[in-house]
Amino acid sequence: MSAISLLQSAELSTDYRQQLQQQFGLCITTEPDGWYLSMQQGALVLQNSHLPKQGAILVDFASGASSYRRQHGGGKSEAIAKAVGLNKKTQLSVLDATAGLGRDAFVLASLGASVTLVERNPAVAALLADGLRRAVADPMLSSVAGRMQLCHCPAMQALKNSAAVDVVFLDPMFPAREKSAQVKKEMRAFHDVVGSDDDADNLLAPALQLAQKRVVVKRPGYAGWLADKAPTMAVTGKNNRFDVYVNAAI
């Protein structure tokens, strides 16, 4: 998988740019090629020169999704909160070592958590570094940006040199098969520049050495258990499974 390029433009500030270069090393381009990352109405975002259709991806926690499921969302009896513990106890600490878009860790934060996201690609770390700064700056989400922190580094890593958490959040790429435009819009673009977790069944022994309370792992349905360990329990979402590895009770 080549680099992705961060392309050159009026909308692109001198210093933002050097900013994304040095955190992430990303290199400049006036003439992207195929995935490249652009500033696009004060939003850093990627796309495909070759693929107009695809249309920008970007991390937007004031996105009608991430509102709606934030204000409107199951709160406390989500899957997700249940499998996480914030159901019991809102204040805790979670390390989601797969971040991704990070819509999983906003909604952790939403619920009370403090979460480090720990996201291995520079070009994926780059949007989620992006859409930090702007729901820093929003009045309504402020508070919750708050409680996250990005962490540009292999998961593998971050599990064997972090602190101590409460909990580590496990959601390792899994081939999709939901048919939305959307899903296989994203989905597409996360399998070209970040390609698969092959090493996801390596993460369970270190996230269960490190999490104080317990390890959550994310699945589809469909999925086997990560590693073919049987998990505690499993609590059952609309479109998903999250395995629950218990070392202490929250």
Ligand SMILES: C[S@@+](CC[C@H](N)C(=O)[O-])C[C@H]1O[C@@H](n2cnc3c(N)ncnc32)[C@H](O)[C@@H]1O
Contents of the next structure:
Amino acid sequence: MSAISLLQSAELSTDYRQQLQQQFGLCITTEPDGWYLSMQQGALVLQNSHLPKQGAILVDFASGASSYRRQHGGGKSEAIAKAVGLNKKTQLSVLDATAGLGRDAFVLASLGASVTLVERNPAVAALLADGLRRAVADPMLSSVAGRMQLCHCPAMQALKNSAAVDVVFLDPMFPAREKSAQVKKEMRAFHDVVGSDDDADNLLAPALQLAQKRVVVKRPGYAGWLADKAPTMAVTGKNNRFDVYVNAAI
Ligand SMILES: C[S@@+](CC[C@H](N)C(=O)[O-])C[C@H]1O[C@@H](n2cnc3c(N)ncnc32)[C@H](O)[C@@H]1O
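The form predicted in complex with the ligand, contrasted with the form predicted on its own above:
First the chain shown before, then all remaining chains and molecules of the complex.
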């Protein structure tokens, strides 16, 4: 895992630069070498100076897949909604302990859940914070974004110190086999920037301690169980499997 710098540019205001440095401990650069963050058209983006074709990676809840799923998605009949229990009760509290680019958290919040997004990687957490900042300012998204709260810390810390939640959601990195260009692009960035989540098995026990109702673990269909522990049930989606460990009925 490499340290990610923030590009000093005219588009990055002094106030915002200081805020990002303070909140996420990012270093400033004027000559990026490899992965770096920069401001582009009002959004914080992740890019690689050696991979010009890679394109910019950002958290954008207003367009693309997130927006499509919010407006046309299967809603409560989606596998993730059933796995979390949002098909039974909408106002659940969820701790997403491996938030990544926040797509799953956004789907859950769109369906009514209050979601705490935990992300330990400083660059990914900065992208998330920036995506949430823009979503809060967007009248179409502000109510959903208002149910999403970022916590930049290790999952273990959040799992041990949080107030009780209904559901803990886990989606640690797993070697990808997916073929779509978009997934490939993002997976490449993620593997370079985040590394592999070799400690993921350790999260299941504290997650089960904290969750009042259930723990949901998102896995590729071909992957084994987290910590080799058999779930109570599994909900199979189009590209993923959601292993559900039930503590109490919703
Ligand atoms: C596969 S991605 C999650 C994708 C996410 N579900 C989404 O919808 O965008 C896994 C993320 O979890 C983060 N992560 C993994 N282990 C973590 C831990 N122990 N504490 C906090 N974050 C963790 C990684 O940095 C990475 O960003």
